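Next up is one chain by itself, shown in structure tokens, the form predicted together with its partner chain.
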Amino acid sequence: MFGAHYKLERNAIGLVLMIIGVASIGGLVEIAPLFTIDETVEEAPDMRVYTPLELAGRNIYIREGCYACHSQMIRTLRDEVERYGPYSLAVESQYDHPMLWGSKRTGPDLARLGNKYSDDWHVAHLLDPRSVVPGSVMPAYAWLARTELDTDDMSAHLSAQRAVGVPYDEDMIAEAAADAIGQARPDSDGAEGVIDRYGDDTAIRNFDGAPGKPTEMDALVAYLQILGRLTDVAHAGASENVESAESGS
């Protein structure tokens, strides 16, 4: 064995090919099957895609690095299910390009945040977190309420999403900018189209509660309110397969 290596380390190309070969095995065995094994992702016939406003809010969530402190992945542990709700299923993030499971909870998990608090609470919290949660270490995001939402290239965003596999149809792509504004303005002409395209359960509200054009606050709150609510499938088998942590009193 060491004799063979004695020869290998005299050959740069051989060393390169060997490194590539040896290093590739692990990834191939663990990642490739995830795309082909059917059981990896559950069925969720009732699942809908993000509306343009929610997608814009999700992009703000990404832009501000919210994922650095908030996970969106409830593990199959008893205390997590009791604290946050049913554990997360793979299908729930099947349209998440990229996923935002996160790796750190400086703040709480947000996978089931939708409809847990009112829009007003979210706006107050984002304007000044400590006004509603004393002791919070979250930064304030007050400028979101002052920044008008850019909807100009929403159609291009939906097209790119479709290119990576999210089932947006032609109509959704064409009307993306109008739908983004319509969802935040219930009285406008655009509101009805959102219901037509994304379903009756879609929340059409003035999320930031302020008059005028939709802001980034509207988009972010719309996104936070849809978290965990694109499908109900996780609630079906809610308490099965949960593991109890050993410790605790």
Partner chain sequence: MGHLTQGERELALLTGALLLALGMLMMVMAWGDPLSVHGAMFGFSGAAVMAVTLRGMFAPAPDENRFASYYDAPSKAGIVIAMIWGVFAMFIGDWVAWLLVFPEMTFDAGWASFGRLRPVHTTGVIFGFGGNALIATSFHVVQRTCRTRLPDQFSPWFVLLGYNLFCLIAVSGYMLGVTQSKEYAEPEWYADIWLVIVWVAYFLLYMRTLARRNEPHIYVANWYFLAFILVVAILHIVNGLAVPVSAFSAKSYSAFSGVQDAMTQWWYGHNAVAFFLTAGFLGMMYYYLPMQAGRPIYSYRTSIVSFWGITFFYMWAGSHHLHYTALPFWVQTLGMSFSIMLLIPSWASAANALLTLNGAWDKVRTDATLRFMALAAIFYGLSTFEGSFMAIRPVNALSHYTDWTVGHVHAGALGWVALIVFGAFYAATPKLWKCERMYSPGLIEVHFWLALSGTLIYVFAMWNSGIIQGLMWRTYNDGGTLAYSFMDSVNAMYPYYIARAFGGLLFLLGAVVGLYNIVMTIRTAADTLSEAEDRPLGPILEPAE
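Alright, leaving the form predicted together with its partner chain aside, put up the form predicted alone.
Below: the lone chain, stripped of partners and molecules.
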């Protein structure tokens, strides 16, 4: 056995061919499933894209390293489903670039955090985590409330997202900065445009509870409040499963 191996090592062409062959096995295992991806990913006709404000909040979430302690992937284990809600579906993250799935949980999973707590709770939690969760080890992010949201590059962010498949149209990209301000300031002229472009169910409100221009706190809270709410496909599927189980019993 070793004699054959030694001979192969002295045969450059043979060794290269064997390396290519072995590497190809791993490549096929990873690539082959992609040819059936349309059959394995669920459909979500009601799926909507992130608004500019929510996308800005997601960028802040990534910038501050929140994903290092919080996963956004509820697994199919019974205890996870009972604690967090329906398990995560791939289609729910089709507009997430980069993906934030994972299993590292210093803090709880956030996949279905949207509307679980009020805006005031989130603001208080980010300003001083231990004021609402006494045993929390999360650091404070008080500066977010003092930092004005930079809207100058909103259009560029939406353009980059469209380049990787997120269906933002030209109007969404052109009005990105105005929409970010309009969503956080319901009394502004831009609020109506947000509804027109992103739908009637879009949350239009002062997320940080403070007057003036939108802050990074506005953006992050807007993002946290939309987690798990871009589509209802997971909840619909969970309801069907419950009905099937009840009818079967």
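Positions refer to the first chain, counted from 1. Predicted model, so just to flag it, every value in this text is computed and none were measured. In this text, rigid core is short for the largest set of C-alphas that superpose within 1.5 Å between two forms.
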Legend entry - residue 68: Cα shift of 2 Å or greater between these two forms (core-aligned): no
Legend entry - Per-residue C-alpha change between these two forms, residue 34, threshold 2 Å, rigid core fit: yes
Legend entry - Rigid core superposed, the C-alpha shift at residue 23 between these two forms in Å: 3.5
